[in-house]
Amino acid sequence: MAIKIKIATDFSKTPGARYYTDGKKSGQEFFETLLDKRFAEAQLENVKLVVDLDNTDGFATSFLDEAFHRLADKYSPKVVLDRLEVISNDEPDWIEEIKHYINQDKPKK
């Protein structure tokens, strides 16, 4: 069993940029309204969270960075990598890019 998010149908076929201030369907909105909640559910149920990136019009790197790096900041890179599965048949390179965002350290503000 797994909890699934198909971004194209559960969030938007046309994801936006990083922040709400950048426009509609931002990475910030995705994290705050969907990704964080579903990840917490997967943690509680001890199942994988499967995020399917396919069938969208593409992603700004800032969207992916915002959503997945925030997830790692909240739960830790190891916890996220153990629990998360990303599907991206349309653009397989996005999987490695997301892993990079999960593992990267950001300077503290």
Contents of the next structure:
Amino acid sequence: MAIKIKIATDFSKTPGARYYTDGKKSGQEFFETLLDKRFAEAQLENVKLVVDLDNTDGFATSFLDEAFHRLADKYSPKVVLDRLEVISNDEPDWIEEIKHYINQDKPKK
Amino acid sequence: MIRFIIVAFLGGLIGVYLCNWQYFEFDKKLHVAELFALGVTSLVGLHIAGKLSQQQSSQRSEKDFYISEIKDFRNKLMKIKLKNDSGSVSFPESIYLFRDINYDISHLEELSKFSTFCRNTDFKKLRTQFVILRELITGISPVNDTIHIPMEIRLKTDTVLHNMKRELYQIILKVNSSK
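Previous: the form predicted on its own; requested now: the form predicted in complex with its partner chain:
Whole complex next, starting from this chain.
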């Protein structure tokens, strides 16, 4: 069993940029309304959280960086990497990029 | 043209030399086995020449196809270059363009797996530069759905685009020189 987020259907087919102030459907919004809650549920049920990036119109680096970096800030990179699984058949390079955003040490905003 | 004149001249010389029949002895008899061998040798020669020419033409068209795909890819990079030079790009357009370019790199990688002459082409450098480029542009916060590219980022983008074009040029050279 795993908890799943399919961004195209559960959040938006056209994800936006980094912050609420950047426009609709930002990475910050994705983290606060969906990613954080589902990750907490996955923790509670001790199952994997699967995030599916396919079938959207594409992603801005800022969107994914913001969402996953905030997640790593809250739970620690190791906890996130152990529980998270990313699916990206359309653009497979995002999987490694997201791991990089999770491990990146950045000041909180 | 010059090559044709040289070959014609050499052919003439050899012809004149061979026309000195006293060097040769002629026998009016021809053994049937020798005639057969001559026929078979001629047929084998024609067959090999035909096959080689067919193979060469097929390789050329495969190379031309691959190079045209690379040129299409380069045209998309030129779109980024134009947007970068203008200093702004629409946010949705940039997302679409980078996704399209990403697909193109995967497509080139996929083609190279099947190709006979660029099987070992390394796309790592191209992909690394692409990730840097995407991060430079789509890492900027948009204002009213428009990304305004600061001068500092524009200069960095130019360098990355230059590196990518150089990589593509090297791939074309490799494809063309492979046999």
